[in-house]
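In structure tokens, the next block holds one chain alone, the form predicted alone.
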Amino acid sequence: MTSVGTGTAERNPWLTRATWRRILRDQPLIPLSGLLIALVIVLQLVQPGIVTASWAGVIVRQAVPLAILAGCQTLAMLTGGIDLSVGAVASMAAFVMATLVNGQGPVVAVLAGLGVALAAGVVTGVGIGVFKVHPLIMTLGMSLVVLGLVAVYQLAMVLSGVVIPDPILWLGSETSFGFLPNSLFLFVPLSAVIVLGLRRSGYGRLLFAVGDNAIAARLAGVRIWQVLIVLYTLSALLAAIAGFLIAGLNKTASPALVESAVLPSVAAAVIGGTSILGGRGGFAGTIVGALILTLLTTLLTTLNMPEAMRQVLFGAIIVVVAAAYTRVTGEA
């Protein structure tokens, strides 16, 4: 039965503030798919015909790296934290790799990336964890002195020449069945374990303890400086891998192969719902986050928008974003 004459109508729950709220806090890959299909919509309508499947392989294969270097952003904002770093970490990787593919082979060559980025990633895992220096702070001044030793080594091996592997180029800038990038190949088993670990395992509990409340976290017994350089050594793990596919998709490497890549990553990881100040967020949302902007910058480039304001308005999403979310999910 209803009451009558009560003076008030029952509002509908999806009408009410508090449950936009409760969307954009706990569920933010509904409103970004709602998102990425009106940005889809978007294109077709400034370029009627170039959403097809060849062209959705092509924005994917561009999304995949993006989406891998934002995912080192994802895990260490989680913990209040931030990694500049990527970009100078993930073209060392490359530039190494692609120096010694002649001399040593395709398989010492990639290991020897890895090992590069692996000992930037302790470093700075050890600077951030054990001698408190704020990740900010410390991720920036990785990436500088990663760039200083990058222009020594690039001096000392000029005769080297540069030559990306065959399985990177494969894996970079090549294609299955016509529209699949190969990319997923590792993408998607990659995505599978950050996703899973972050909400399965012991250690991603630990990430979103430290990040919403390190004294806490402290108090309870985790070792927050055992947190921090396993943190930075996976990221710096990641942006190597990011590196590699980087450098198949151009089919070359360089010293600033990444660098320009640092703010959008920063940009998808905030996009996708993870919080700057920490205990909030996910990789399957930093996913969506890449490919939004990836979905921009073809816009952009559709509209011959210079690359000076694709930046620009890369560092206002951020800003945007980032107040958007603080004002909906209430943090302070």
Second form
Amino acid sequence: MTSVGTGTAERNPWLTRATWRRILRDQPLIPLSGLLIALVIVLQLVQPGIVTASWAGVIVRQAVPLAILAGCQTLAMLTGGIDLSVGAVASMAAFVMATLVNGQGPVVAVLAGLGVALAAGVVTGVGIGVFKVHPLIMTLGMSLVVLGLVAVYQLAMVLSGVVIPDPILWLGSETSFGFLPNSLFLFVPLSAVIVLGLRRSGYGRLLFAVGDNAIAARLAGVRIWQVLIVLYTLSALLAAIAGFLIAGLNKTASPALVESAVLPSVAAAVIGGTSILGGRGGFAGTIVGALILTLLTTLLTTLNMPEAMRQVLFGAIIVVVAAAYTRVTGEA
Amino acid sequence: MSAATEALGRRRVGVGEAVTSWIRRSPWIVALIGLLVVFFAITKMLVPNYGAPGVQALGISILPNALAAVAQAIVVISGGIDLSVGSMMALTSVVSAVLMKGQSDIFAVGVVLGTLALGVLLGAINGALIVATRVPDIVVTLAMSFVWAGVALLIIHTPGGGAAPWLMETIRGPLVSEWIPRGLVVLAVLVGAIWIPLRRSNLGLSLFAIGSNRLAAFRSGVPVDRMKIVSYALTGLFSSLAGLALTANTGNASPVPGPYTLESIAAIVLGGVSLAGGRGGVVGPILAVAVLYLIRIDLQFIGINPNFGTVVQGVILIGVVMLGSFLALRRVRP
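Structure of the form predicted in complex with its partner chain, given the form predicted alone:
All chains and molecules follow, beginning with the one already shown.
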């Protein structure tokens, strides 16, 4: 970089379009981190003095559940699917957990929450894997079924109060050393497992294989239906964990707790560089995508934008980012 | 007159034969009519005095859903899918209700025409975005569903606005006989005036062609991208008609999208439209909407917890699609 002068663009291989293209396709983390830092700087400019260690803790605490939900989308999107039932499943798990604490104790309650999510995930997986229902329709239908069942359950459990057990509260909303959100104690190992699992484990490779070319995968001996059942079950369990964290963060649980996080979760995965067509992406980018969306929400709140405007912008951002990725990677 | 009859007679042997050949060509629709009759019978058994008022309620209630199903059917036949139908309905309904409130009848006519133009525009934007960005239909329309719903919320926050009295009169009450609800007549006129001529034109053929095999259509000289935009614009048009039906039905507009997108998908699959595109029509989906409506009110009559209604709807959606894909699998490998 010593000979910076005229015509750098031609001479310096750093700045050619092809290089940019390759960076964006293979290393989406680099431009995404740049965007993240730019957003922090903009926030600091809009409201000087806002960026502190404890503020970063608040942002991370909000971003962690979103990142987990976006992880569900990432896994599903790697196979060319999508999981729109994460909102309903996460709310259901959190609500079932919160209503059972009084009668059964926190351990049973958490296990029951995970159990109902597991059941929903298996049903979704069987529908998509065995009966070949399109993932979008299956998960939308499942979210209707789950929402209805939770509403019926709510009427049955009207007397038992909603209690969030202390460990969940500690995980979801408290911080250690003044700035480190406790949810990171759960999230860091979890995300390490997902990132490494996708890159190194056989199952991770199967997800990429199914999404890249389902026919080739089948001819190579992959039992696609088994991969899909496991995938949507895992997705539901992850959603349940996110639901617990959100219940801990909001200190309450209701049947519609997580519903508003469904579109942002898709958006975070798309921004993070996971292709909805399958076969390309990863969880690391998704985490940064979730952080970017959380920062963006904070910025819009700081600018006093109404909720409706936020919806419009989120939708527009998904289209623009997805378009940018399709252009860059040349997929059609 | 006699010459014309003769000219017709040369091609078609007789009414009876035409009917039997139609039945042979569309077994799915015949089955749906059978299903509809069965559910009418069940309703009649549950509520012995179910009669003309019930049919009129059906006519009013299914109008928005049926128009939404037609909207979805057109785009799915053309090989796409539109998850923003419900949001476009909310937006067009809100715009029409806000503009119509307290205005004269003549002004309301202009508002209706403007709303239809807005629907075409919204649909065309969806289609153009899909064509221009090459992003899958599902992603674009899912994202746009939030954009349109957000715009509707920006216009009004809570249900409001108004509807011109003549608009409300158009879909309410009976016509000629108390067994013929105006809503159904309006539906038949709209579908007859827009879809049937379209279906018989080159444009309709092109829509089926791009849905059936995009590459083959392209190689036969069909302007594939332009047709895609046209199909989404038509979906937008029918969504705005559905939105107007909502406004006319309730006399105001809610900015929050109803469950119409999901039900439209369930209705088209139950109505015999292939989700893979290129196969189906709009009569089947309309009949399917009526069947779904009867199932819902039957559940109410039995006295089942209304929340189970949502469950049943989800189960029907999944079950119908499962059945559809099962039949499609059977068709591929006999």
